[in-house]
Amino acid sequence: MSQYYEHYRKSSIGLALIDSLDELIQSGHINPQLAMRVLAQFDMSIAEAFGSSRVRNRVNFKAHLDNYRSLDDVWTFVLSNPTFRFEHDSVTAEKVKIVACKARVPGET
């Protein structure tokens, strides 16, 4: 089992890079234990990239909590109405999941 998270594996980035390795599984350019490979060194790397002092912005957000949920250490958050709150900027919505995870350093359990 991976020591990272895969949940950023759904995010925009993280489909584009599937959809992307599934094309050249299929047309035979790689493997499939590379593109796993690939798909583990890509969590590794987002998740080192956002625990890092490279990643400064803030957001103040505000909203109804429809519900909550915690399993592995793992939250995952419901939000109804948010107005994030960004330093020039102001974005709102009609409904947010937030999923929230502990930071883990390599070899950590």
Contents of the next structure:
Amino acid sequence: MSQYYEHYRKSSIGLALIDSLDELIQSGHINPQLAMRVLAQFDMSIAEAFGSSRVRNRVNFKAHLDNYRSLDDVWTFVLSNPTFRFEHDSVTAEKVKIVACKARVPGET
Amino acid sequence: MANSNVTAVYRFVIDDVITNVRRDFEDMGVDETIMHELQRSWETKIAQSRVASFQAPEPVAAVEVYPFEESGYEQPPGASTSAAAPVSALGSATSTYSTPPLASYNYRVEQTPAANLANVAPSTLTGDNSNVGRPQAHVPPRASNPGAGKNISLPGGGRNGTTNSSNPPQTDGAADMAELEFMSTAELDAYVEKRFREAREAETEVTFTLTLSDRAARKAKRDGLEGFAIGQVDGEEDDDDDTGLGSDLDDSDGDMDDESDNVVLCQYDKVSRTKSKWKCVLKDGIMLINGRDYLFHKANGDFEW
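Since we've got the form predicted on its own here, give me the form predicted in complex with the partner chain too.
Then the entire complex follows, led off by the chain already shown.
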């Protein structure tokens, strides 16, 4: 199980799932153990979604780097005024935080 | 639209998760209706977050009854005792459980236990291997105390980390907080806007406090109130946010945890620096930018420090 990253749980879709699970735990319909199982499955399903080339697009972005950190193979960047250029359009923002785990080399666990 | 594939990918993830946890629900003796409720609730939340053009599931008619069949379980003789017995105690606790915010899902426990029994009894009594009542050694004692699960927070428990679990039910009167929480985002927008307008007219400093959960407050902000600082009333900004990545990222140096709403979660292939120029090659990213989600397969970033 540990070969799947858990940080995608902090995405919108992951947080929505956590909220839903929390509600079911609090109302007594499921136990935390089952919720963990669902989240572990979520990690796998996200990996599968990316791995099965459902997501193909590229992004280029430029930004000013305000802060950075690298710890245990996790890079964190805080950027200001990033511009993300997609294929057809671009998006700008004031600030963005990037949390990047080390990409797994195929075959390595 | 750059995020047009988000909906399809999210659809895939939801379906894949639900398909693959079915067995876990069975193994734990949790009824399938709960699993469907999880899916419905999850989809609703995504739709409401407006991060993608995601359709909310059809609201179920309020009259629909979710019979909590497990409350009528009978253990087959000799089965492990932990699975279902205490659940009937849950009946009253769950009977008016309503999900926020899309209104009026009233879960009703069947009034006549006999009816439930009728549904369940054949499979359990004949001892076939249907999931209900199957002895499961590892099923933990199900909430004989319905509050048992309340203090457990999930790993990576969201931006507000422990907030959810430390939100005990309000017992001291008017539940204005709950009202806000259960407002739809549209209502919330209207409410907040009205409050700001009032404050402006009165030319007072805008210091009203919204007793929203941190998450809801962010959502409100994202939905068009950027620029207004919403007063935080629930203590310190949560530096101890549990990121689910292990403790490493949590050891704050405050600047890093300068929470912005825009977040990119991804993996890196390469990060390099020459003097003040940084380059990084990223992959498999989920980005939340200005309230919209975007996905990427590959990304190249150029930063200047």
